[in-house]
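Only one chain is included here, represented as structure tokens and corresponding to the form predicted alone.
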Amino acid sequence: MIKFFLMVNKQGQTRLSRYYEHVEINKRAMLEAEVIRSCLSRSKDECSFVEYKDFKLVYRQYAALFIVVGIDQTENEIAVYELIHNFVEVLDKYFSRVSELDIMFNLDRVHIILDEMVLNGCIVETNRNRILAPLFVLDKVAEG
């Protein structure tokens, strides 16, 4: 099961966070700081899977953004690694070459995309067209 999903820039600023288990607000900040520090300090040659406390971290870097997913011991790391890639491809398709600014100014849309892909910590959809269908409907309603 996925415990949390973070999107962070190289300066360590969280751009997106979604938790699938209850974590108190003050503990979230500490958790995010530790997780970000452990992922940002690794070189590109090192593995993208990190053992951290009672769960594993799967992360991937895209330009200036890191996507970090915390999973429990039962989740498949490769599947989550591919989920991260699929998530970025969906963002690219919707935003036409997604950037950090797209994420910052369209955070509601990014959350909708993530919610279409992951429900209660379980991967439920990977088809790009089905993931983006609700957003295209929202865009049509906003236009007309």
Second form
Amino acid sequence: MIKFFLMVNKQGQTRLSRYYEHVEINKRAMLEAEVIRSCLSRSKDECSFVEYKDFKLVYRQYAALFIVVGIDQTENEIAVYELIHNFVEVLDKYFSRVSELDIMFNLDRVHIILDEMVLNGCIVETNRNRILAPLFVLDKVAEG
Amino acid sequence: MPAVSKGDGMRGLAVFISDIRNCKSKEAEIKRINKELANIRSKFKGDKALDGYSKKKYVCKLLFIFLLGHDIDFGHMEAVNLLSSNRYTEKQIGYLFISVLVNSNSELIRLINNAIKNDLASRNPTFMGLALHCIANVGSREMAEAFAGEIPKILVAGDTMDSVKQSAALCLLRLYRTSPDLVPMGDWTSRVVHLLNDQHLGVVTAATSLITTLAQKNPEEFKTSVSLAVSRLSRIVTSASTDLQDYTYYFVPAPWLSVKLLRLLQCYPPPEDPAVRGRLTECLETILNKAQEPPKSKKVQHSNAKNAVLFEAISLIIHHDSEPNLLVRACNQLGQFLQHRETNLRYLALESMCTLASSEFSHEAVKTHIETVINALKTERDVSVRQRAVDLLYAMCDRSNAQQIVAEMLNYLETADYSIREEIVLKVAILAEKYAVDYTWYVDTILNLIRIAGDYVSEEVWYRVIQIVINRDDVQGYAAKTVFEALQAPACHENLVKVGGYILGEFGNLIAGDPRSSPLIQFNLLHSKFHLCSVPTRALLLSTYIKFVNLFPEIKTTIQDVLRSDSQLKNADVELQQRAVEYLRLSTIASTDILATVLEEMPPFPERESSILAKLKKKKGPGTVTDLEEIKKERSFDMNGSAEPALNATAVTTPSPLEDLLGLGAAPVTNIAPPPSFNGSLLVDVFLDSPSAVAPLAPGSDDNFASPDLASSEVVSEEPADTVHDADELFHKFVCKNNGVLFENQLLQIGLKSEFRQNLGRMFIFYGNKTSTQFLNFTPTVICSDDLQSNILKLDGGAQVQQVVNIECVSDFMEAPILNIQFRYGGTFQNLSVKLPITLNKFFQPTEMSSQDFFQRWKQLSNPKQEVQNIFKAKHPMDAEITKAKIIGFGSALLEEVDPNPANFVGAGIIHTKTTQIGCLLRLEPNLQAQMYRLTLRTSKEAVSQRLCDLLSEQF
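Switching conditions: you have the form predicted alone, so give me the form predicted in complex with its partner chain.
So here's everything in the complex, that chain up top.
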């Protein structure tokens, strides 16, 4: 099961956080700080999986942005690693070359995309067109 | 498309976010946020009704502020209002706010439920999707109560849209996790299984997650999923990548779904149906074959997706552990990955191979990679990869390669990262013991461990080496010689001093023949370290010295001089002072024979499993604790405390022989033995695993993700408390002893250690979780009468293993206190009560007296109300020695040569309560022919006579 999904930049600012198990807000800030610290301290040739407490972090870096996913032992690390990339490709498709700013200014939409892909800590949809379908509906409504 | 904000860009929101970005300092940011919060608050409170757009904008801002780590305590109502909007954009933001910010125990749930109900009934798939997402993400019990009936219907209805089905599947999964009792299995289960056949791969993906969870709990119910999953997998694996166009990711067909299907199959043993089994084998072979084919794309995404499926297939092969051919192929594949240039693959390969090593079919194949793994240990730049390499070496170790692996681990230990040193130490210690053919090698290895990483050598490790040396006489001389040599080093670790002190104290005589290690040299060597050591080590060394007095009478005076010095006799530390005083006295007044008896060589320890193993498992956390049985065994040893701690077992536990021998008259024995203490005496601790060896109640630490906190939603009255587990037999067992297992069922084991002195007592209660799941809301409470006061000193929530209860006997009492324990295991609430074996006799102080005194007092207590007599049949064989031990265990002194009939037993003691002291005399007359006993109690208080008589009568 996926425990949380984070997007944090190199300065440690959280750009997106989605928890699939309830975590108190003060603990969130601490967790996010610790998570980003442990990712930043790693070099390129270290592996993308970090043991953290009793779960694992799977992370990928895109420019200055880290995407970190916390998983328990029932998830396949490398599948989650590629899930991150699939997510980024979906964002890229929607925002046509996504940047950190897109994510900040369209938080609600990024949330929709993530919710279409991961629900209740499980991967639910991986097909890009289907992931984006509800968003296109939304945009149509907004324009019309 | 606009660069910054898409769709219905909310300008105010964009401005606010830009402002935050431009803030130069944290303070400025907080200031800007507070300003915005005040603004939103006033807008929400304002008289003017807000339109949907504004509400949406403000809710979005709040969401953003929340993301920055600020708690949001308002706006929830506005978000709930948005739910009933007919505009999709507004409704969507309302649901988003709720699923991010509202936790499952919010008071708003009822209102939210209403909105959800409307949206579910709307038949508008987009609205239904939003509502279902919300349930899946919040998933409170109230939601389960409201929707658990309906969701399965939506899920299996023929006319439900695919996307709604997907959401419904995950939604049901959430409800099942939070409230399994509200999601009863029913007709829908077989329909759900058939979703694996659904045309739409998105639906299959969602359904597989649901089925996997359900199948873990109800394997029988979902058995048919195996063949369906196999055929689905087979269609994916063998398809040309163009068939599943939309679900193909970089030329890999449906990788995530394949992984999930392979996971689902790991809930079951290999399929019994040969056709299904054949098809699955074919799938697995195809996956393994594909790994050898040239890649269809050079992109790393392609190989990652392919490898995700491959690793999951290997997991399934290992799980089935039945096809030698596949296992060996898997091993070879992983072997290739061990040398791959991608660190991720090397890491995963080491991890998988670790499980593969435990299969009998592939163990040998794994062993062939030993050189690669050792090399990884030396060259990997990532500590987590090196850690995996250590794990794998440990897993692949057997008799044939133990020497090599242990040597490599020791080698690595010199430079190992601090974070994993302790674990490596434990592993080396276990392997050295497990595969020791030659115990001199074992001793060398452990001493090396102490030399290289002394700080990381826990007590379990050095206790164990002592146990082994004591139990094996073929290695004792070697051990003594080796520690003696190791101690020559100018700076040696304190742990070495402990081991050295202990071993020389026992076996120093074996090397004393050599003039280079004469008694005096041994003593001087140890004593040269004395002043640099901590108190516990010095205490141990003092015991070594008194043992030397016995082993080497020729240096007795030297040792006495040391004991007599002010730094010992007037030491500020009470333990050291006491030892010095007692040992000095012992060495002065006891004859050689007595010394030889008291200070005899330690008897062999009962064979038992190493506590190091339990420690390692504890360190490794829940995922890797495979053999719970072992831990259980270990723990029961802890608690039984069967080996009584003592310098010499007979010297302390049975008072009578010693006191006479030492000519100390009637002085209570406790003056000679060190006071019972749980951590004062090191020698004592060697026998008992330290409390830290008890596996934690909650596997894993109490971190944020242990499990959702259900405290507030739990229904305490759901299940009435079980009747008190009287377990009379167990309870009575404790009347004459203080340590042992009090209670045990499938989930929980409770062990006790207690000590009493006068009217005070202290009880250590150890809770052992026998399952691999965490107990939630674990709350033990002690309920006792006013006559007895108990206060709980230490009570960590969630993960505690040990609880200390302080007890004071205020006045005499009948009823034992009750320990009530409540906790949540899985989904069910557990409630149990056990009597704590705190009985009146625990507050006995033995009193020695002469025959004349005894009968004089006996006559004084001749009032009929003061005497209680019971005649009963023997329940156990009538053995005089056992009876004596029981009377002493009961707490009274056993008076010899008092009763004119030597077959009778008499005892005397004083019951201490806070208010008074009650003198008690007892007499037990066995009748061997009739297999009966007559027990007479005389005390100054009738109730006390009665209670003691009742308690003691149960013992014989």
